[in-house]
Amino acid sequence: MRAPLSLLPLSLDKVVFEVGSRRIIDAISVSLEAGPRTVVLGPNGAGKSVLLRLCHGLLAPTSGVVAWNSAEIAGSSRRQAMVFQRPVLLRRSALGNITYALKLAGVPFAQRKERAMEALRKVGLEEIGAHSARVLSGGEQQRLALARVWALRPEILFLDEPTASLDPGATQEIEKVIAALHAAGTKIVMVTHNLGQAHRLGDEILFLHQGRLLERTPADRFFKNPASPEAAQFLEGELPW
């Protein structure tokens, strides 16, 4: 039997986003495995919630070229997910969102709600499953979100700023989801502006400034010797955030 075809890594080649005159990604060439978990810094302005979106797909780069491993799932189910800052969620129940999603995703009728239940109880919501999505807390609504990546079982998952206006107590039970997510086996590639948590949750550190990749690097080495100046000034606070 032939293995599964995988959609990493995923390249970027020279990559260019252009708005008017300005210059947001500046050639950026990357390749993203698979395993280890990709944590994007740098000072507001960066680019950096942009080349999630070119990633994702859902921008199309000026010039240069954004490929995955296999064509084939590239053009079909492409086996990836995003969560942002504010989830987007359907005016239905937790469940339903869900269940709605895996309809998308073509998974049979018989098979979703006993998926979605399995993905509730993943992020510790099987409580509250009935319950308007609209009416949850901030913290409640994004770990609704993951579960819905979750039953969808991505192969990468980007994730925007998925704490950032969450207290510390929410922010730890979605740091929880997303370690959970990545033990079995799906890919992040993150955006946080807060340290801390690139430290936890980093396996390699993207550092980008005024759209430039100035460098890639393993998390810990990132925080204890940074090579590049401009990574210094960030750690130390001297760049906007």
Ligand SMILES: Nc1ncnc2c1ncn2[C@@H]1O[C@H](COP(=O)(O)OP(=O)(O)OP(=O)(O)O)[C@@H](O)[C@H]1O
The other form holds:
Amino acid sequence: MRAPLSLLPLSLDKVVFEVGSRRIIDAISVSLEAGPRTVVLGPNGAGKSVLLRLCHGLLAPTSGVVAWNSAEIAGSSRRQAMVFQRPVLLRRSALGNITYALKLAGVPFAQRKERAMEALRKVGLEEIGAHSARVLSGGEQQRLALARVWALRPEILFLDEPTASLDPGATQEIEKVIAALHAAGTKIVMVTHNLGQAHRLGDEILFLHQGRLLERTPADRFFKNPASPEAAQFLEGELPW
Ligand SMILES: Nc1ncnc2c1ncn2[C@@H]1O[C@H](COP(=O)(O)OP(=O)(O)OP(=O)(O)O)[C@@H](O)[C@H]1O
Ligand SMILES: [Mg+2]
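Return one more block: the form predicted together with this ligand, after the form predicted on its own shown previously.
Time for the whole complex; same chain goes first.
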């Protein structure tokens, strides 16, 4: 029997992204493997969000190559997902946001409602399934965005500052769901400015500075003894966040 197709690893080869003459991503080569949770750190404007968008296929590189292990299954919402700082939700009920995503992913009608309810329970939102997604609080909206991801169990999830505007309680809830997704086999690639969160959720750190990938280091080592002087300065708060 043929082994199931896998999206990972995701390989970036000399990826450059320019706007006009400005180089925003400067020749990044890196391979993201299944397994370890990857946290992307770096000061404001380093290119973290652009890098995630290039990985997820929302932007195309100016030069270089972004390649999934299995090109034939890339781009499927069943396989790869992204969560933003401000969740992108539809003008539907909380439950409807999830069943619609399941529909787009090709899940048969008969299974959608049950799977969506299970996902709402996973994030503690089962009581508000019928509420319009637009009236939920910021923390609830973000949990809903993650419930939608949970319902699909993608192979890889990109998160761009998912808890940036949330209080500590909501942040903890979101971290729990991210941990559960990882435990269920989803590769996590997350940008955060919360160093405590990077410690808690990161197995390896990619450190970006002025569009360049300055280091890729196991998280324990990065926080104790970063390899680059820029990362050391960043950790000491001397580089802007
Ligand atoms: N589409 C675009 N057109 C022009 N410039 C852009 C575009 N997207 C990003 N930039 C610029 O590229 C640089 C990197 O942006 P990016 O959003 O990736 O930074 P970041 O590391 O995510 O920063 P932050 O921590 O503030 O979120 C910034 O200077 C930004 O202004
Ligand atoms: Mg950003």
